[in-house]
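A single chain, nothing else alongside it, follows as structure tokens in the form predicted on its own.
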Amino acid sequence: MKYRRLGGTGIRLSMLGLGTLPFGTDTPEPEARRMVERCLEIGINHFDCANIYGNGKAEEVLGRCLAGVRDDVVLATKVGFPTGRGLNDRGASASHIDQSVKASLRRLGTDRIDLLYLHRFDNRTDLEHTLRALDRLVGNGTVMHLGASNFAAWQVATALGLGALHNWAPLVAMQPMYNLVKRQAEVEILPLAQAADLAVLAYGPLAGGLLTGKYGEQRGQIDGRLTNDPMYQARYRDDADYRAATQLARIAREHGIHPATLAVAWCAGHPGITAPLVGGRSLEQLEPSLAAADFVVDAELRARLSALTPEPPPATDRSEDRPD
């Protein structure tokens, strides 16, 4: 297992992290334990969760799975999405952050969160108010480091500037969606991360299962998230996405590997990516993604794969200024 830096913190992260969205719901606890133990066996030391996954069940299951190795891993969770029906049971206010973190600590069975993400940008709450609240959590040792998930680059840059101005604990990580058919992060998020020395833990490297070879162009004929979940149906609805998935599967067969291995390795190969977050409902589903740790996508193969989908335009739309 290769290891990379968590920004400028000095912490080393495995080049793959385990996402735990289905723990406690689609993935029963005994299977979750098998998955965690397998990840630990191959050297993965980064486990990602969120307080809303399974209405808190994922944190409970993950906490029990990691109880014996807590000090050896980097444990991440998130705050920001609604956790109840109350008007203030959501967002990035100080009160909601404090209540959510206390609940996460209890469910995870730990005394601190190594990496706490704002799960999304809250345009109803002043960003300075949010960052001040987060700084207090870092100051009292409840949270070690801070990150932002689903933020635009300008939102992260604004947070970095405010943190520097007030000498608050800085953001050290971003968690964007990034895969072969969702490449918007290449425009500004990944360049910002490289310029500001931020870690990038990318979620969705398999595009909701699209890049596993399971679907190909047989839309609607396979049971899975892309056919059963309206959110994923909307996110991956373009015919071009399915054509790219079919072509990726063909290239994977040429190399004698699983399409998921190739898709995750492509994601991990971008110089701005610290680690893709891999997952699945079972260890059987997870194994092809774990194999990406040992598969290198060279420059020629990367170019061939990248050509399957459109490269997003530069932020300024001055295509003539694109680096060679």
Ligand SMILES: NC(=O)c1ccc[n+]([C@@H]2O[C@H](COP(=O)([O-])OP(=O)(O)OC[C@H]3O[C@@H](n4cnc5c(N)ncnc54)[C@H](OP(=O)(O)O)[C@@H]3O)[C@@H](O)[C@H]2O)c1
Given for the second form:
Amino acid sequence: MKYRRLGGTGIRLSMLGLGTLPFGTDTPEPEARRMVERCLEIGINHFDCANIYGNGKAEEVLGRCLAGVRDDVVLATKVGFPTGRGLNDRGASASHIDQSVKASLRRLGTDRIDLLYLHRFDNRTDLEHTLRALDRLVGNGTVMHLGASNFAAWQVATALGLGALHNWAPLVAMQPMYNLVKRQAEVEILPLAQAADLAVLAYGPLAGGLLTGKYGEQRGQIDGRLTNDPMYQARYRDDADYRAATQLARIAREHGIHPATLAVAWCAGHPGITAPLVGGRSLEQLEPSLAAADFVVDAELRARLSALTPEPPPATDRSEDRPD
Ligand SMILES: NC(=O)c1ccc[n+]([C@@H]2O[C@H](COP(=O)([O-])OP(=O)(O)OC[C@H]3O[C@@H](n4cnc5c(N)ncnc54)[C@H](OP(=O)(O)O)[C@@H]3O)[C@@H](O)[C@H]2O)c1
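Having seen the form predicted on its own, could you now give me the structure of the form predicted together with the named molecule?
After this comes the whole thing, all chains and molecules, with the earlier chain placed first.
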């Protein structure tokens, strides 16, 4: 296993992190335990969760699975999406953050969160208010480090500026979506990360399962998120995404590997990426993603894969200034 830096914090993270979105729902606890144990066995030390996964069940299951190794791992969770029906059971207000973190600690069975993300930007709450609340949590040792997920680069940059101005605990990590058919992060997020020394933990490296080769261009009634979940159907609705997935599967076959291995390795190979967050319902599903730790996508293969999908346009329209 290779290890990478969590920005300038001194913490080292495995080049793959385990995502735990289905723990306690699609993935029953015994299977989750097998997945965690397999990850620990190959040197993965980074586990990603959120307060809302399975309405808190994922944190409970993950906490129990990590009980014996708590101090050896980097445990991440998130706050921001609604946790109840109450008007204020959501967002990045100081009160919701405090309540949510307390509940996460209880469910995870731990006294600290190593990496707490704002799960998305909350445009109803002043960023100063949120950052001050987060700084208090870092100050009292409840949270070690801070991150932002699903933020635009300008939102992260604003938070960094405010943090520097007020001497608040800084954001050290971003968690964007990034995969071969969702490459928006290349435009601003990944360059910001490289310029500001932020870690990037990429979610969705298999495009919710599209890049495993199981769907095919005909989009048969496959049991999976892209068939069963309207949000994912909408996210990956373009025929071009399915064509790219078919091509990726063909190239994977040429190399004698699973398409998921190639998709995760492509994601991990971007110099701005610290670690893809890999996941599956079962250990069987997870294994091809774990194999990406041992498969290097060289420059030629990277160029071939990257050519399967359009490179997103640059952040400014001066296309003539782009390097060759
Ligand atoms: N910050 C955020 O907003 C955010 C959002 C999403 C996820 N995340 C984090 O990132 C982690 C990974 O994200 P993700 O689950 O969306 O990743 P993903 O790798 O894009 O998709 C994983 C899904 O693909 C399918 N799959 C995986 N391996 C397979 C295989 N070998 N064969 C067939 N199907 C396979 C499974 O779903 P099916 O069996 O249903 O097809 C699996 O749950 C999550 O666990 C979570 O920790 C964060």
